[in-house]
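The chain that follows stands alone, in the form predicted on its own, written as structure tokens.
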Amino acid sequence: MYNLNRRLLLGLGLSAAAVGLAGCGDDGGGTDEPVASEDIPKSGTITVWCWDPAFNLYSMKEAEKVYQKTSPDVKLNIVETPWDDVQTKLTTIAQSKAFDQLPDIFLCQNNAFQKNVENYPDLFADFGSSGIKYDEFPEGVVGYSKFDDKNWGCPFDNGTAVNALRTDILEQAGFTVEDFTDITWTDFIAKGKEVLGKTGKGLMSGEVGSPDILSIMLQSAGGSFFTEDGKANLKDNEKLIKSLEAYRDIVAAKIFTQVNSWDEYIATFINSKVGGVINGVWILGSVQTAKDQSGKWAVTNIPKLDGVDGATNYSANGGSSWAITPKDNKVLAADFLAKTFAGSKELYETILPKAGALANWIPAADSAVYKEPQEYFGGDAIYSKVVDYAQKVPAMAPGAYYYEARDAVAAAIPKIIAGGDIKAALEEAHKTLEFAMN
């Protein structure tokens, strides 16, 4: 579902445009008085850009049904638009100033959100007068689409990191999933080596040089590739250094299977080559394609870094948020999102079982649907568990140049794995990132 997250480069070559159109509110998003109900249009068509028919388009169609129960004359025009096309269209519209070509709502990957707002302010409206209660979303998720003290996005799907493990493989080595809950990476490596020795299977896999696991480690301690004011923060970054040390140790312990492509990565756990996977919760959709493994998986939290101030067992990878544009329909668009993706348990109860769309909206966790036992995962109510995890993910400074930072660090990983000096590799990566930012 989100493998494109790590493959696409934004390629935003424009300098930041002058701030032109105003957003929905004058102050920080979510702090303004909501628009009075009598001022919200009772009819109209909202145009939406998003990708993935079985996931995002389906969810938006269900949201339309929910909204029409109180606003029957409001309709959606949902245009399937792959993420790379969304990004290209935004760039083209910003260059040409053809603002009439914008939709009213579009989906934006979380890690690309801030850069788009910073570079293309004319394409976004903020949510200040929407009535969305941002304290009903995890702080770490809200931070992705927050810029200049305003909220520019309505969080949608959940990218909370999970540690999914094959209970039958653990059992062969004398372990249970509880033995891998609330542990450190040192504990994980030691137990993982025991599992490997007794079963021949490691507990993790990933693409060679991919910074996914590293990024998950870093955020779990509240670390970032950037400072709070958006500057590059790769060299002398102690949390990043500790994350790289742990990553290097995992590979050295041979409990981490490295492959060359996304398809090979999926195959490692589908074909039982490894006994576990750590990634965003969306990876569970791929896990469950192995029908013969039903009942043999369990979900717990991820390991935390040893000896790091602020280290937790919680992190995230991926996810997306809805943006609104400063067109005439912005008030209606904001109200639609406030009453559906930021206000409807009914919506999330519908899209979870049918599309696997797990909410970031915290009240959804109280739903009976979220509390239902999942047979595939040993009867555990994993969805309410993951929403609980999401609330514990540390906030971080995502930075507008997140993808450039990932690329710079990704280039350093093979050198470090080969025995290179971590600080020297990060010094080089830091210079590469600064060059890209400037």
Contents of the next structure:
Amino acid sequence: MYNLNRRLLLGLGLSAAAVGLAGCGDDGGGTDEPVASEDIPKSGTITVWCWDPAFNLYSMKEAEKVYQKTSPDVKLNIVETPWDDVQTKLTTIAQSKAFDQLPDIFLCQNNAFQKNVENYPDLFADFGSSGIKYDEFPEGVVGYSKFDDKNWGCPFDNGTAVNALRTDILEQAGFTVEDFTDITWTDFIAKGKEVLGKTGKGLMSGEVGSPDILSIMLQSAGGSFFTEDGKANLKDNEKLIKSLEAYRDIVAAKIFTQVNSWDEYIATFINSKVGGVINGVWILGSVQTAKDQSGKWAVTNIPKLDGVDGATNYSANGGSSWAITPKDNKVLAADFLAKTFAGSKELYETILPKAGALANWIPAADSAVYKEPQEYFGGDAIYSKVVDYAQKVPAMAPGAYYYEARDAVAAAIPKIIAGGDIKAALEEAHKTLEFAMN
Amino acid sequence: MSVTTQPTVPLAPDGEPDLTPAKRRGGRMTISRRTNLVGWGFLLPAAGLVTLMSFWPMFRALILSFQSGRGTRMRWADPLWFNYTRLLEDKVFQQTLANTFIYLAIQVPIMLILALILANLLNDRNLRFRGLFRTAIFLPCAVGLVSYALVFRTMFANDGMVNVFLGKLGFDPVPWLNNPTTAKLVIVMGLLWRWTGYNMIFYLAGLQNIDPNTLEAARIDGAGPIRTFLYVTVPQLKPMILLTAIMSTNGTLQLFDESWNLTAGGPGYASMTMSHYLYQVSFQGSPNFGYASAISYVILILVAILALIQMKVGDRRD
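Which structure goes with the form predicted together with its partner chain, now that we have seen the form predicted on its own?
Below, the chain from earlier opens the complete complex, with every other chain and molecule after it.
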């Protein structure tokens, strides 16, 4: 009896200690006061996971140079890790609690941000005391990494939607890019049909079952797959119905070329099979690989939905944000991001022309580099144009079940294109999503 | 297979040859005991690894399948079998289950029959370039699953090789991967291309064990090649056919690479397999490992049931 009691007491003591420790852990990130500058380490190595050597990895290297001007003893250890691997590694680390395997900073797809923060809070440290001014970023962009009223991400990659068009093809049909600016989808379809009739080329392409275009349409009107409190919102979602109608009409008008894979999608505009592309601004990197088409492209805003409250010509698709982990280096890592991606015009001036990395950080748009005419796009200063679009993108209620919602809607699209009833298809998708969410 | 390995020494209940007389003659440790111990010694490392790497995770997965929650916030499900009852209501899971069984029902029989015929043809000693043909048919097995799936995807793209070819013949292009039926068909074709040669090799090996006298006797008795094949060759290959049937069933039920790379499960969920859905539930969507484990146990149970049926039907020794 005595023995049993002693063990019980020990057990109680230990669990109390564990609770106490956990309590300490929570206190650590709670303060929102910026860390005093003398508390920021002056040396150290920050490990970073990101994936694109020509884009985000390059930008990180440039950020290192910028930061080293004030803290020469801080070094980066950048590990090239494709996004799918980042996600798998994060999941594995969180499940096995092997947190020492985490980097100090990793790049996270905006669409996957909520899901990871909500399910694996252990992997993230918040930016509360970093001194990043979140009002210097567009609201829609900050929303991706905001959870429980705290900021868990430093926005990086700009996913503002653009409508890139081939001016030479439009010209053959008697149009200019102005005819496609500030228009509605109904106008777009009418004009697209004319272009198709005269040149034999459509104006859009996309992967079958990929709801990219659809979510661009939806966000352009401030719609979402979710309600504000994160519930499934597919059934009777007026904005989604209007988006699907527009999508169906575009396909029916034959101005939308459906393909099966990403490489085929890129090939449609590289090989001039279609005369335009609508996607996040990052698609321009792929567009510009067709050197022979230099000067023949123009960038404008996307068409807006007809008859929808809050419809705009601005939207976004994808993008990514930097996250920091709750390791010893978190103060340094947060300060690093605050002084580079959320505070250095110089950084954005370097990475824009070299990597096409467009800032989400609004002050960067004042920079002269952003106002430079781009020869590839007919001498238009497209970058300051896109940064301007970015600020007009309506915020969208993000959700931890984004991928489930996307898949459910993707399964509904073929039925709708085949002439099925949109309401019925959405009702089914709604059920699928609700099921996946509970 | 078991036909050729019938043991000649009577077996003791533990499966070791019964060498009772020798046991009595030995010193402190009998020969049988020593053989036993040495045997266990050799088995131990492998058995230990299998236990650690296969059985332990399987056990953990079973435990996990009784838990629910997202990410790391797992707790015991209420009721305990919640994840299993959830499967009954999951339309997507049912669709993937149906898809997998369609692959199984169409692809496995065609593949095995084709492999059997090819093996029989290529077993002809008088056939010229026999080695070349055998190699050519077996070669697809040496190709990585992902790479062949990507090649098939390119071939069956809307403006891919197959449609170009059909166009030359005057047919309209077929949207192979956009249509639920043709998307499944492409996966079946891919599987046939990839795995027929593999099974053929098993049959070729089995054919080497068939006594040529039996075939000659059948011929002398006036049986034509088809009757010889059906009534003499096939019955003697039965153990091998059973083996390949179980392996193919098992492989098809766990099909992942083709579904993932070739069609991405699309359009919608029309060509998605169970394993693909399992992956999606754990890594793509909001992670639900308890539910994913339940799915994996359903796959395990299905494989076990089907293997059992096949053994009952196919291994009737008379």
